[in-house]
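Here you get one chain, nothing else, as structure tokens; it is the form predicted on its own.
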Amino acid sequence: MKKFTELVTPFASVAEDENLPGQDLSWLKTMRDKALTQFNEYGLPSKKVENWKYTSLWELTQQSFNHQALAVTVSQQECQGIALLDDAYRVVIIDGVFDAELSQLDNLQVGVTIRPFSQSLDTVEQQLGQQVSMDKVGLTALNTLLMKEGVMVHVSAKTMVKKPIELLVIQSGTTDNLATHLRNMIMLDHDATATVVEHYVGLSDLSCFTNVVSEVVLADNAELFHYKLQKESKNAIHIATLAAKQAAGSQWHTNNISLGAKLVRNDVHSLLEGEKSHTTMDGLYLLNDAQHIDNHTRIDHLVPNTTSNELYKGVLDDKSHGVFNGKVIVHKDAQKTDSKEYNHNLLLSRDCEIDTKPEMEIYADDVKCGHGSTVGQLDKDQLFFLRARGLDEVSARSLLTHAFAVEVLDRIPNDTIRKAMSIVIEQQLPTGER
């Protein structure tokens, strides 16, 4: 059997001993069997794979992960202090286990279904796995093999969800080296509108591994505002795939903010399958110490008259390493495509590193496309200007760094979410070496 990596893990054998949901469903068993075959063939991607050349998963092979969490109690008060939003529908998952008492799913609006993934398998057969591919080298097959929990959101046609939906995933640190495999399904019927926030938090410095796949299905004229805030432990590994298929006239606005974890890999993919569909794909990553964050994005314009607008920004300090690889593909029939893609990075240390590669593949001749990237440092003239007006050096650096990063936050239309995100960002922003 052909192997695409030398990175060997015991993950495949874990499935034999796990009490996974849906074991009585024949279609799901078939899907898991296929995932096992794929994972045994491909394994973990090595740096020899082009899309993983700057990111090593070697550390995953050096740790023995636990897949069963010890019992843990988080109080309602603690949960409210962790949550990003006060007034929201909320699904709480602690150490990979759904917590019904801490979740807020009472009095759901008519036309809105929100349930833990493990209790939704009877409703997702037609959509599960349709937005992602297990045939590519990556961790989607592993997620499919071991997925236990997550959230299922379904919004009926012509329904506007009045409150945001927050998925709060907490790694308590009670179980050291805990691995959790989460699967999220977000499905909006035609002319539906919703706001979903994925929020990943670590409460201790213990190591852990989060492997999450989120699938988004948008019918005609549906609109989803999707936000992700990741601030897990500095010893965590976070691997995530977010993929959407968009029908005609649909709008997907996604904003991906990465703050925590030792190693982060975000794969974000949109398929614009219907005319007049649109994707806004934004992201912000703040790195310090020896953090490594890798953002890989892809937007496929498959039909005429589609648009996309992408902006990713990074602030790097100390010995951190950032990676941005953004690809926009305008297929041969996708005339009248309008696409913009930009990545900007601010380096605050002599020892940090960024590998940036925004790219476009254009096979149509009547398009309007632009892309680019920048890498720079704090402007000395601007620092001098602020210092001359009474600011100390740390305050001046903080102000300029915030001004650089805030553009991504300003693109969030929801005032409540934008302010909540801003507070978190301001607490996390580095100021750079003197």
Given for the second form:
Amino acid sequence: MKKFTELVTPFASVAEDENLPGQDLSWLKTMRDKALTQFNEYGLPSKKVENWKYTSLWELTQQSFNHQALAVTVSQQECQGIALLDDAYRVVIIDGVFDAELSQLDNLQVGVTIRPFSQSLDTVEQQLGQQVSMDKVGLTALNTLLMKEGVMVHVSAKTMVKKPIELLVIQSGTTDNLATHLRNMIMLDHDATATVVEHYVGLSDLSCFTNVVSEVVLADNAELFHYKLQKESKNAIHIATLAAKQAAGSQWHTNNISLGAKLVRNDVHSLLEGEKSHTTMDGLYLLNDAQHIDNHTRIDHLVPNTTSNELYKGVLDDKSHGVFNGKVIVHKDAQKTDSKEYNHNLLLSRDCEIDTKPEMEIYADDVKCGHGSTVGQLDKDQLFFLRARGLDEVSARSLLTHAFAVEVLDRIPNDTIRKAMSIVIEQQLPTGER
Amino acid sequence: MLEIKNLYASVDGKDILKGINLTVNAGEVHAIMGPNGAGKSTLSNVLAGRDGYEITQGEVIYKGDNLLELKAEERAQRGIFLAFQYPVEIPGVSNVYLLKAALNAVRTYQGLEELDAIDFLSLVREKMQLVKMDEEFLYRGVNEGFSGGEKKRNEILQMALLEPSLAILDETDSGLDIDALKTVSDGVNELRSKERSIVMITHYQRLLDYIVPDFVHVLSDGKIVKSGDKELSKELELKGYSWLHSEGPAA
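Can I get the form predicted together with the partner chain as well, since the one above is the form predicted on its own?
Every chain and every other molecule in the complex is listed next, the one we just looked at coming first.
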């Protein structure tokens, strides 16, 4: 195994060599210097850290990654086929590089700014890095050190963005072991409303490493519908940190759908800082083969009268391994908190494994909180019922699996997005065929 | 239609059916009565093809085929319908989806084209009137939150739509109040025909006042111990199942 210092050095030298954006900005240079110090201090998390108990990043230390992609072209037609939504503003990033040709940013609605991250650094100084912490776990520090591209969305006060915004991140599979460090900033001013889809797609089975940090800032009464669909290469390592700060009356509805990659870690965090703010935090993971997914979520209720509702569901087949750790913290002042947190899992094989732990830490005394998790198999009586109505066993199993998963999709209020997601899910649903 | 010959079946090594003989011809309605634990539900499950039963002896011939060789879905596609004693709830699968999938499975086997959405809906609406079901039930999860009576009506709706050759009604009367019993029975009576055979399994004579059988059989300890016409069921109602034992088995 490579030594820790050996590992840090290549990343550090990448930071030296790379033509990273914003080198003329002193505040950013300071931030990157700090990130390097932090990453040197903490490195990648090991399994000794409680939050990383079930997920090993050992594999990341076993290969050297390319940080520069070979040139690649994806045609307009191909891109249309890959995109989730037809009628949307679209930012396309291929192998870590913004593609202006394929992006659709013409005729932006008044009050809406959508730009590649590399071209918007002058506007994010106040908010960049404010939602995430570089302490303890080195991944955010690594991202900060090497972040190059992503999307910046800003919506002015009282603006309702009419079209959804799709961030389409494509791994073309041209460059082996490509590492991309993406940073997204989504900022809504007061009373603004927007829908953002983060869509990660792999076009080949090549191995690669995506390390993405998305920050969400919601001012008073802002409302963000936020979806993430991850369908990366089946040899990809996908690490994502997603964090939101919510002011009074703001609403964040996030739905995290994970289908691809061999090793996935999602850290999703919401900070309910303003009264009457609300988070819906949903997720769905469909795993087969030897896929590993670790979803760590955290919701902090910091002030009175905030609400949260969390539902994560998983379908596991073959030798896959799922981890769910959801933490809801109701702080001392957060009276009248109303919080629900559930994780349900359907296991289709004998060899898969799920480690689930919904947690609540409650320091206020007048709250309404519920949490729980279940692990189960397909119901024999339901299977027999369907077969006795003429459905063959494979159809019956997939119908019941779909019925289990669809609850998460049903919570998506936007018809177009729900239908598009449903089509993707139906193609990916594990069948548990023996 | 159906010929059961000397059928023995066991569950977990315990013998439940101990030599059943029964012939059901096209157009006939047979009632099988018997006390708890006689093997009534085992018989219906074995006929429908549920896993977990071991056939130790005997055979079942359905329309000339060896029924016990067929999978549950193959039996359904060939026209066997089991109306469940306890219909399961399936949240996440809408009733209309189930009805369509079931009908298409049967039609595909019969070499017919799948119905398009409009023809399918008008057919379902027609059948729903038979069991007095409201259209909103189509769009709810299968049996999800249905009352006992609604679940049984939903079973008869499925039967009406699938038009089976052989319907096995497993305690369709259980859990029904008088009004629901009448609705369900009217639905079944509508479906009686020269081509269709019905086997009703029940504890009580009450159902037979509404759906009058051609034959009544008494099942006790895994065997048919007495057969007759509907008068037999009335005699049973008066004297109770213990009467059979005091008289001694017919054999």
